[in-house]
Amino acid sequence: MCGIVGAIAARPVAGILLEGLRRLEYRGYDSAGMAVLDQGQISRLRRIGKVQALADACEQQPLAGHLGIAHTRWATHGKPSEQNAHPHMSGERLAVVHNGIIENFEPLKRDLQQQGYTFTSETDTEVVAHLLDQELQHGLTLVEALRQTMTQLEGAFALGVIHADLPEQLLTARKGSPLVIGVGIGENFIASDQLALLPVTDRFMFLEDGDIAVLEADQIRVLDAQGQAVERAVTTFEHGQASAEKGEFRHFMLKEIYEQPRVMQAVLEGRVASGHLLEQAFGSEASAIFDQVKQVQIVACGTSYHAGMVAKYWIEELVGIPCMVEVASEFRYRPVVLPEGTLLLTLSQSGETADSLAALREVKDRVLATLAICNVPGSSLVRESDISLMTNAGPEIGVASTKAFTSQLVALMLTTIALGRRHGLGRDKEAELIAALEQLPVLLQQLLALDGPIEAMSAHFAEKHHALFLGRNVLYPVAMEGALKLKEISYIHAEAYPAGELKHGPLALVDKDMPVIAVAPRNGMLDKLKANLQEVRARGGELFVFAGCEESIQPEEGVHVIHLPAMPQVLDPIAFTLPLQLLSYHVAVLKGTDVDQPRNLAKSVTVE
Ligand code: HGA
């Protein structure tokens, strides 16, 4: 997704802006631009393609000036082109950069056109520039105009604004999209994330939703959503927090497990607003594609395959259309039947997984459209798919995937909602699902508090050679993911079964040396699952149960229970994953394996 950088300083800012944009390149983008105020005039440069193309243009036509805004764009409204690249201007004296989606831009645009505003781009963003100008014409100050404009905007946005008459001010505002203020000495900055500004400051101020900030070189004023002056705390960036460093954590895997509350926020940011999905976040062609989808074919490998299996339960239950899931290495080599109206959905952390890419290339001409859910913008899978949704989980270093999986699940629920809208999923249900997703950061934080009891539980596994994971319904793929984690990093042989299958074979394996791990949320399958667990106890098997409900399952001899906090049922697959990640992690640490780089495995499987 795109990025914003802005600066007000005593020194020229163009170099700072370019460096900031380079540091945001990892987010993916299709064009870049900047506007700098120099001697009372705003000069703007925009280029399609890489930030380097913009830097080259700056060499040819240097932009001096102490106030500027810059942007990398990932198109949601209007194709990638120089005309559509940001900043957007109203007249010659006002420039705006925008991250996000203005959902009601069409009626706003019609009104503005009727009042004589000419649009030079296809973007939703340009309405913001003209609305600001309109308010200025009504005699408001720029801050008042920004406040007034925000009341008219629906959707999610982060904005940077400059005006030629205000050479001392950089304005910014956010609602639902990320934006941070960098606090310098005699200079101040804005950016979509802290990494963009680390060359110029390590002190940051985070804005709340609905805030407006006025940055001058030596002061920052913040107004909250009600227009009241407020103080927002300034925090110092700890370099240990940088994604590519372990910081206080012993392993990347543990750090990445602990990052999940924040990642849940990142995957939702800019994708939901006021209880509904902003489906343009999938790309400008997404709505037209979703309208025509009759079934979904998911193709993925490893952990991503398990995420796909969860999505099958969601799509068939909440959308009511068929959803098939298959591992890419099988799918690519067989004559698959793809009925008319099939959306091919590929899932991959890296976007370079060879089998998934080959599967995509094999069938892309035979499906309605292709959607990639991926953590790496600009990866092959994303480039070669019609539409995409980034999981925004940040770099994942541990080979065993953790935060990439849970963020894929959130992205898949957003996909389910987009499809569900066309198949009778009402607005109330959509609002309920989104309200549930918004609880994830807090819920996962609570789940991390179970780390101690889970570490204690892990001691039971260190001497074992096998383990059986059980789940039912949408928790069956979670059990599979739990088993995969355990085998990947602790080298304990682990299998997962839908609990109802136990009596059809695997029960023969159960004895005191075969620990059985069960995920038992409070859902309609709980009583059936409990009956299956009795089958295990009756054969002397030791049970380790992650239970969603205090009353339902109690510890007793041979039955170890960890209770999870209450949560909306739709979150079960995401929430129950985290304790299983911690269990595998602690077992592996006890066994002394190489947790982050388990033997024989690679992070990004770019070979067949
Ligand atoms: N909707 C705007 C900004 C897009 C964006 O935030 N991309 O990540 C546009 O299409 O230009």
Ligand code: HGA
Given for the second form:
Amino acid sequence: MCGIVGAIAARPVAGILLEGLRRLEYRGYDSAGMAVLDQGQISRLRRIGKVQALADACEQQPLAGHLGIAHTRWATHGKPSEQNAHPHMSGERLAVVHNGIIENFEPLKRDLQQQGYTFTSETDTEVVAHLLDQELQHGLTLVEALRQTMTQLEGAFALGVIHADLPEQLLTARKGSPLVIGVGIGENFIASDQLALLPVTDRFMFLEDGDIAVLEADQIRVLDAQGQAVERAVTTFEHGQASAEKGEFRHFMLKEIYEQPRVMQAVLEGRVASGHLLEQAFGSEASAIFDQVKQVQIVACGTSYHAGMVAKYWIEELVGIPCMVEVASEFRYRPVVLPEGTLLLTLSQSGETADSLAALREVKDRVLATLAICNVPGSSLVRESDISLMTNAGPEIGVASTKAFTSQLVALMLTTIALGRRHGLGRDKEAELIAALEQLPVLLQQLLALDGPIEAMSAHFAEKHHALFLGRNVLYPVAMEGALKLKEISYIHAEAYPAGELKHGPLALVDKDMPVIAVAPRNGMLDKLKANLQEVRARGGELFVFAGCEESIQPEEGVHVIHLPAMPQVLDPIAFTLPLQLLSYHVAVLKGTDVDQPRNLAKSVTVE
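Compare with the form predicted together with ligand HGA: the form predicted on its own:
The text that comes after this line covers the one chain and nothing more.
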């Protein structure tokens, strides 16, 4: 979850490093720092809080070197403090930045202390700096020292290293944590995310696990886990720089909500034609794999887990095969029974979610095949899965996921269609489902027109501290996602329940201070849901209902209703999500919280 930026160039790099850190702020952090090599000396600046505090320090103490590394830290070992902020150094001539967790740092630290090394921080990262120095004292080169150090580290890490004796080299390595190399002209860069480097390059190289790279201003050398020189492909970033800017919007989250009509079209482009799914979009082996699937096991975290829950309803209804869904952090730590013919489907916006990656690695040899649905083509999850489908949502900067969730749902429906072909889903039904999906851009544009009424509704939540979300059937996971959004960015405690569970406990919470938000599509469960809502009103609860048709539920005292436009029933989970996103956004704005960077959270959870 930390952010790394590094640069080697013919020009001063401090400004490049600062801008890169600003573009990584969405990942979540509590401190920032940089180290720059200038005239044979490493100068280091670190500050608690926002990147702006580091920028202010740089104005007071300019760093003019052409080689440097920088970092935003999210505390895992040791409290947020300047002492614990990166970069960390061993002596005065070696500096390191690190993303990830070194699980065995305590025994390594004890050994290093016994050998005379003094630790000035509480972090696991300082171990890496001292290990590197120790190996250098044994006569190894810096590349050799880095490789030897990597063999001693357990956990996940991406590293950036500079040494005062090597003013023309920036070293980097990765194992289990994201890292990308930016390829320039007469200058090269490293970062945790392509977005950090868009002002200076749109060409990127992705390292494999175990790789070490040596960056000089005019060349990049890569060594694989066995120490052999290898070539890694250079790709061009597919999204314009504007996708990383807020433009006319007040927050990235609102911008990303409004991008969803375009994103829905992007998910379908190249995947459907003439009412027919093009299975090649999943990869060349996809058709042979889908032919053998007898069960689906979905593994994901957070918002992606909710998308997987929706898919369970779709797969079991439309395909007729079992589908299990489990949170990755639970799945990876228990004995798992995986029947013959199981397709492991992992969902992740970033493709670097630590628990999802660990789950994939734990069971990939025990399943028929693995499928990743992801937004980042070069991510670890995609590279390590047999087949994949990109969601094409573009960069998502806001910590609270919006367009990533709805694009995952579209990708999951395409997956459902592919599996359904083998289990009785006829061409007519397939064409019907695809025709419905092709309506999404227009439908979501109509839903965005409800922004005004939803903003007005949000005023009722300004002084609330708790909320209850209700849904039934496939809309229950959507209610869960709505509750998650509200708690993430407004800090209102929110829970979601299947509406039929009200009598089994949650009804005890209902009073005039507990707003109840319900998603009420026009389907066979509507009458039962209306009965559940009457239970809420009978106990003085105030209802906020998003209804699927005007004749279904009407506003009255204590019942606030927003009617959604008519839509194919299969689109309900996607369509009802967008109004809940807008509601959470406007409530957060009223509450005055940090919408794009809510406290204690990070965008990409790349550690446990």
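Residue numbers count along the first chain shown, from 1. What we label the rigid core is the largest C-alpha set whose atoms superpose within 1.5 Å from one form to the other. None of these values were measured; they are calculated from a predicted model.
Peer 1: For Gln52, is the CA shift between the two forms at least 2 Å following rigid-core superposition?
Peer 2: Yes; that C-alpha moves by at least 2 Å between the two forms.
Peer 1: Would you tell me if Asp291 moves between the two forms by 2 Å or more at its C-alpha, with the rigid core held superposed?
Peer 2: No, the C-alpha position differs by under 2 Å between the two forms.
Peer 1: Superpose the two forms on their rigid core, then report whether the C-alpha of Ile16 is displaced by 2 angstroms or more between the two forms.
Peer 2: Indeed, Ile16 is displaced by 2 Å or more.
Peer 1: Rigid core superposed, Val183 Cα shift between the two forms in Å?
Peer 2: Once the two forms are fitted on their core, the shift reads 26.6 Å.
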